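Shown next as structure tokens: one chain only, the form predicted alone.
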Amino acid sequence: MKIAVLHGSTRENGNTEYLTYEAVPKEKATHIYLRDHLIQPIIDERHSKEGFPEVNDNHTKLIDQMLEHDILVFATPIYWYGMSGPMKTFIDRWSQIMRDPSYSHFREELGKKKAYLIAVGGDNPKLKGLPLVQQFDYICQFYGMSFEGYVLGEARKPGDIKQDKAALEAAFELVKEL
């Protein structure tokens, strides 16, 4: 099984991705780090006659990466109790990919894949990121992915993650799953 983390954080060696190392280290996974690219954001253009422009970044890139993977581990800090604005822009243009007729099978290559949520927050995460958790289970649902778990860690400043045991410890066990 071959395991994708799309990182979400524009902090580099952040909490969220020492928690991510505890759970998918980084020699056992291909690890993405969606700072690192340019991902314009969606202009809906759905219900145009004209339908979607194309879009000059690296999103189609990334998909193309992305669906190599047969398991998917999003991890990103919970801003403002959601997902940070780089990993929303990725997932808000799955939108427009779904759309574009070289990539007709998206929907039904993600279908087959499993996922699970790694986020890390400062305001009570284990309570205020339940609804980013049931945003990524309704993620998954939309597109047949099976939702596999999910990890949340409570992590203020820089290196406060290592003080979360609880979060340290689903971080183990989630590479036993995996």
The other form holds:
Protein chains: 4
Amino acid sequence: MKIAVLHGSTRENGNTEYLTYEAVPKEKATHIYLRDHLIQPIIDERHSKEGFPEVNDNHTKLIDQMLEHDILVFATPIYWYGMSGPMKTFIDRWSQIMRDPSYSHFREELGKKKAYLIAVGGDNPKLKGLPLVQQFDYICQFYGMSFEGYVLGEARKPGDIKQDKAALEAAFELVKEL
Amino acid sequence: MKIAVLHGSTRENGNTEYLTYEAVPKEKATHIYLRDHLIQPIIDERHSKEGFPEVNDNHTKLIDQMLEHDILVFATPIYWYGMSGPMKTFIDRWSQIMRDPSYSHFREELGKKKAYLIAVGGDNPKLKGLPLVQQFDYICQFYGMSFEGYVLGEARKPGDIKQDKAALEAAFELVKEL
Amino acid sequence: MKIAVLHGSTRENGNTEYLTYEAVPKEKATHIYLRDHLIQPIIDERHSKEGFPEVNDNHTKLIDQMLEHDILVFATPIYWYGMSGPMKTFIDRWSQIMRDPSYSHFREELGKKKAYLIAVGGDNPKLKGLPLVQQFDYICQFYGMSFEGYVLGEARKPGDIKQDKAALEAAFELVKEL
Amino acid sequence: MKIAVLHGSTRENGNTEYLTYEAVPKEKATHIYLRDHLIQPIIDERHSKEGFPEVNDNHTKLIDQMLEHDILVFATPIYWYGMSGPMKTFIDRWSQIMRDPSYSHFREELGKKKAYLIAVGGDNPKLKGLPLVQQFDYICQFYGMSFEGYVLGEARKPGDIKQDKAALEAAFELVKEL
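Taking the form predicted alone as the starting point, write out the structure of the form predicted together with a further copy of the same chain.
Shown next: the complete complex, the earlier chain at its head.
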């Protein structure tokens, strides 16, 4: 089972990354840091005659890489009670992928994968992160992905996550295929 | 009471806009279309020594404009069960505004405002849009904004929203100050 | 299409009933007032050898009545952010019905029905009633019932619901089959 | 810090109890089994002239016992995506307690307490139990109780909970005051 971790943090070595490595050590997976890639925001052209224009960025390269794996771990800091902007932008563009004839099997392919969510926030994330978990569940349902589990961690300042023993333990146990 | 509407759609004259004009006619408010403005994604530098670098875009201009109003209506299509990328990026950057000495009253100022949410989606939004409503509620709670109401509309193809009579009626009644 | 309304209020002619009659006038449906019927709490015997003991109350009579209709409207005051105790007890006992050989088609039968929810609360129900809506959605999903819509009304003291114009209008439009 | 555990299970020694003893061993707390006590359903008389009639059951005795403790652990099986009927009935009756002159300090007293939730279900409880967690959070907010944490366990048949290692570990760490 090949594992890919999609990191939505905008900071290097932040709390979310720390918790995520507890779940999926660096050497056990392909770690993709969305911040290192140019991803344009979506412009919704689903209903225009010309369809979506080609976009000159790294998005399809990332999609290709993602599709080569069986298990997808989405790791994001909680920004304003949702996923980070970079991760949102990455996922928003899936709407475009679904209209792309070169990716006609995108939905079906995702439907074969297992997904996990790791999210870290500073404002009571174990409660206020629940809507994010529910959204992620809806995304998985849409694609038929199996949503296998999630961990919510609490951290405000750099390094705080080390105090959240419960989250660290839960992360360590999270990915059953490891 | 001055009203500002913040539009998160990436398409002009889409379903979300149609529903929003039902709630707040064009001439009754300042309508701000986020898609017309350059807004850079946030890079989280809350914890770096230098703080956030200056960003060369339209974000603070939009913030200034927003703060001049008493009532804020957030209108967004539902993308993947959350707000649109442009609206997420706009709000994510509020974290930077809060660290900006020129905006030391930002949180307090927002705390005096009333907020409304209008969101339109194609996949059972009256249920699957609820996590978005809850996130928006948490955002309002953080700033002390009074969350006065929301409308969820259903539409898939252009023009579909005209069939959602319940949403149109609810939108028409939404903003009590009109 | 035959409509049954299941009323969970413990008070007669309360706010929830008022709003519900706006959605389903008395003469247009079978109105069942759970408070008028003896319904014992469930005792979970799913896993005991003897199975569930026979219970001497009105529950199966109500189930029979419910199953004769095509559309089920669940109307409940919001007690502590959930459905009322009587409605909860009524639904909890469905677990027993599912083990009863005389009701082997219970789940399948419910799966053919359409369901609506009407709920009225005093503490910000349009936000704090959302978990109840989500629970109800999960119940519908379990049985394969089609969850067609819901209305959340706000009322604290008797008669207050008359001020919630938005809920009254939404209730009036709620049941599409009327 | 004195701990009371309120058990909402209707079965003895079920999965919820097993998980709960992992969090709070028998000898470390007062364990109250709601099923052993007669608790009448609420009849809403908040708005009748005579107020609530006296009810001849064990409810106030349980309330007295609950109030003698500093930390309250609510342990319930998940029935139809909500708390069990007995626990719902127990909490519904708090509305009556609040109108009882002998309990004029009820809300204030609860506001000094810390609360935990343990819930076990068979149908994807780590996702479908989230609305229950949110409801419990609203209950805590109403009283000003500090909601300190929750654990959701998965179990369908008797003994299944022993397979949910993540829940058992999380339960073991749950109550910080132990």
